[in-house]
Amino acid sequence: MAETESCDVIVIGAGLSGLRAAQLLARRHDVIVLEARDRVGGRALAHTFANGDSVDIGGQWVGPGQDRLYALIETMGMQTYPLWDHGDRLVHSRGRLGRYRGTIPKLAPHVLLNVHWMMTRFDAMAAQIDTLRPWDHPRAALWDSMTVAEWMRRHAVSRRACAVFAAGIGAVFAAEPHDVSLLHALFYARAGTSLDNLVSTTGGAQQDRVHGNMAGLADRVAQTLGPRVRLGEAARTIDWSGGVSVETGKRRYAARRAILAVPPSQAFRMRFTPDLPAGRAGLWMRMAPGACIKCVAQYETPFWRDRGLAGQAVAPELTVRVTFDNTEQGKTAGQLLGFIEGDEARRWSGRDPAERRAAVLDAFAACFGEQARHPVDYVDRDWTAEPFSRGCYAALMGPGVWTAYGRHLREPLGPVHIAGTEAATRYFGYFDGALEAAERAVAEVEAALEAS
């Protein structure tokens, strides 16, 4: 192995979060950026079709409230477009096909009014989380004991109206209602607001896109950085026992302070000397990330604004539950976005690609005709298969994590400082979330490295 290079702070990832951290840094600090993959940006990636367009096959979006994405984006010499928001949405229920207007769908009275009472009865809840310290709600261990489907069963009064809701959580979480805490649930939806928010898309967190999209803003952001972004470099080992030493296979670095900027699934697997501490390891071993495989088919033109659609569709029980108009403001070519999350993700994983593709151009067709059977592009990205991720959008927390553990997710490990987005106390699980917490633990090492 090469002798050791020095420098004072190491940044461990280069998504957004540990970009960002880097960048800060770097104005008064020496700092090397230690990446795994072989390319920037984590959860953010770009695809190009065969005729030139472009399009985010990682996380996508920015909206108002995420002030921090909005300002880095203008700063990095970019432009945002709004999400098609225009004509009527369609939801898909028991082989029949629906036209609405609004977040929820059009559906029978009786069913209309609980879907409406459980989103403002879990909006209220939510409401009352401090996201800084959720474990101190009075009713924490309770909300924190049951899952979000045993809420929905004392709360739903029709199976079609749990399947509504559930078609929200997946599209928030990237799972299954019995995969999440009450709790997080709670806690994440007041993070970003409240789950109405999250939902939602013109004055939602989907409402804007970014021109070059956001892989191309990670892109940016490393250029700032130049040769400090190391690629292909996974750290292996982290020494925290005196200032900071980390092995990646290739070299070894030394640092007076680091910031780790992973999913906690990926920190979790690197060794540690010495050893975690039992809470954060307890910790990062329970909070695995959501099951998502993002899809995106081209076709000559955006054919179902023709028709005076919005090319949104809610399928709770198609392969894609969640359908968007992902056309690019400015370009010919037309896009349809659709996810497969939660149980449906993990049994689509590893599949036959052709098999797959089927199965979600078939979900586009049932909502939006024949036509859509027929792109002229395709691509999808199984997001459980990233070896560095293993899963999006973010990390999730089951019953019982954050009254346990919770109180370890952002306390610095020694001189180890935590970022990432699963380390945001707003818009936990998206970009703005992951900026936050970039600029928080920023905030810890400059006060480190000034008092020593």
Second form
Number of protein chains: 2
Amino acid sequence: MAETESCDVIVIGAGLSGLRAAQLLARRHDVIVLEARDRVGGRALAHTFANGDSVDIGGQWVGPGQDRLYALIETMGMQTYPLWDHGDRLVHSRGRLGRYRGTIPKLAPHVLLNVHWMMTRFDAMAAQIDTLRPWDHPRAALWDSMTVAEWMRRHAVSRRACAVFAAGIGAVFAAEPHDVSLLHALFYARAGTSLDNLVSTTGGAQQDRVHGNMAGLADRVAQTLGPRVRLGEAARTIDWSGGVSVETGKRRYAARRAILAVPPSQAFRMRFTPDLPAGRAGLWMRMAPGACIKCVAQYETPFWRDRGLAGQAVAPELTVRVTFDNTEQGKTAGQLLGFIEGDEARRWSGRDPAERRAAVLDAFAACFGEQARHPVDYVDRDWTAEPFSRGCYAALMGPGVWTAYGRHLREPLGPVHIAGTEAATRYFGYFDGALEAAERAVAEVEAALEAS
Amino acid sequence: MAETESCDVIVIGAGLSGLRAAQLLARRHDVIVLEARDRVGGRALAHTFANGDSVDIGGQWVGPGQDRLYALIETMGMQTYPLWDHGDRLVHSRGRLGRYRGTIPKLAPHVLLNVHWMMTRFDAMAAQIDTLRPWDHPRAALWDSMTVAEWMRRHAVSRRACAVFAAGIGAVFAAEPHDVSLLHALFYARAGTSLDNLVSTTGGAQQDRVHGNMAGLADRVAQTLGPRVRLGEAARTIDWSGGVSVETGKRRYAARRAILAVPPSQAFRMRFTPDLPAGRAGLWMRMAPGACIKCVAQYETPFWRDRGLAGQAVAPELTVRVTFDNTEQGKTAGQLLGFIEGDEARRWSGRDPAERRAAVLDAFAACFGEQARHPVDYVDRDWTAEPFSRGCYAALMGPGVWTAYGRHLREPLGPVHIAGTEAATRYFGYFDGALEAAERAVAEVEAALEAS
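Alternative state: the form predicted in complex with another copy of the chain, after the form predicted on its own:
After this comes the whole thing, all chains and molecules, with the earlier chain placed first.
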């Protein structure tokens, strides 16, 4: 391990953020990307079914306002297509199935009004947040001392209103309402325009998909980088005492600057020389991600469409709480997508795969009929079991974290600049945010390299 | 690094828990203790003043019910002495100073009654917790979905009652009420008998000190282990695929079993082969510790005693929220001890030491008069800045952690057994709990070694 390889900039992490940062830098600088896994893409990952169809079993969506992501998709020669969003939606509650249209399930009028009022009120508060400095809001201390669960308990008139709102929170954060600080939830909603936008399909954050998968986008960006990307090299030690030196267990790399594009809790695992300042360590050790198992069943056809169903269900009491018609445009085979989220994901993590599959198909059958119990193929992915992710979709802030530590989130650590979706101010937790953070980190690095 | 040293049991961490485990095992087994720091003691650490007096700037107390700790102190030939606890206490609030006796500051009767009622109600709930399985309580899901802050907001009749109760929570957890799940707080109180016991001096958890310091106790236990203790060897990689192999960057060690006696968030930083199961990683990455800066000013004499003061003050609005007369029995020089806790500690961490000292002495002066502004010596220690602690007194559970992950807390990880105060069922977060966890882990290891 005596050999040291030198370059201008080391990028740590070959998720979309790190890859995009490297791609931008590579135009003018000598860049090396270090990736712990044996693949690129980070939280973007595809699976190929037996029939050759493929599917994103990591992040997959792109929607209006995510201009950076649409542009990159286009630049890389890929096409988007809309999520299937026609027909009735389903709500499964208390063992009964109801059909509805629009974002909010069909419920008793007082429940419906209450959920609508909660959404409106939540988004009115979110609209006040400066995503660059959430801690500056006059009510930041109060909002950050509360969880979303506490806020819901104050404002929900019934258990059902609570359950429906919680299903929305679960879908957006892959977490329980008590996992998330109200201030963080407001910031997150604001960063993604509004909670309403984040739970919406057409016109919202779940509008479009990518032919060839989001993971394919990461692959294409990686291809432009060629041998600059080094797989299976987890950064273990980062010396930032003068320039940057990174040790991976295989080799040592030296550079003038580095971009750290990994989830915060993974950054916390690395050894820094000199040691991390207390505030940075305190932040990173408090940013555990949400919990999600993404489940996709493949069928001969999207049979639910024949019955006028959109393939979208909300089922707060089932293993799978939210479903989508995940069929790729132009393919014959249909796909149902379901998310196991939050505590339910934690319960199912590590259990027998066959049992998990059966529970997921039970839930699909409860919503879409017995036919759903017999897919031609099936895949699920427990992101909490991935050693270099330990959850998804993104890191969460529990109570107090933003106000006590938030100012360290995007601040460079000497010559180490921070990318990754958790350093975004727009679409934090989304691939679009990963690109925003990459651009900002690249701008910082280029300014620093020019100045020196 | 080719050389591998073999033994029966590797103990990782030379805090009191690891040292005690090694001491017990060393009677019959070949033990090696790996310690990341260049000293033993973990969260026990002493400072020597210019005049030769010394003081614990880590944990220091022992009180009734902590039988394991009293016994070890005696076995190691050390003596305890009572904290100075005579005279009036002070409460500093809204710029005014009040004198009182007993545990709860002198306040308006309705505030006093409310605080007393909150304490009583809290301890009545705590008494119902089975510390082996807090998640089994019928209300565990509800209590774990709340922070202590939410519970306080529901039960406090006034801001002052809130502030006084929060000062107690701050003193016990070195954290803000919103940092801590109600279920965790109830568990913690129950593990330490009651919240009333944990905030008490005479008759409670702050009753006694140790001549020669708690850090001296760790030193003496370490002396019984001699060269078995290896300093400056942080465990980086733990292979637990068959027996245990630990790599420290300097050497490789192999053993049949290991005891992991480090704070959970430090364990999360280590690389495990095979990878940690999701539940264990999920737990460890969610157990960030409290935040505390311990501050001690030394004076020619304990001058406050002449004025009939105990040296104990509660000051919710000052930098230092809680003070004690920390004078060692038999010494001439007086000591005032103050804690900067929770968000206040986070604010002061990393700031100019002289500024911090001035702020602490301001607080001491506000309570004990101008004389307190002029100590002969002063020391403080920011435990959030310690790379191998990153906080104190102990790891905290935020909302949801106990119910989603708690069952993994003490469960062996194959041949790796879990010690450390965070694995205790009695006095979790205290040195007595560190000894309990050590004894339990040693019993597990001995049973396993005999069986194999």
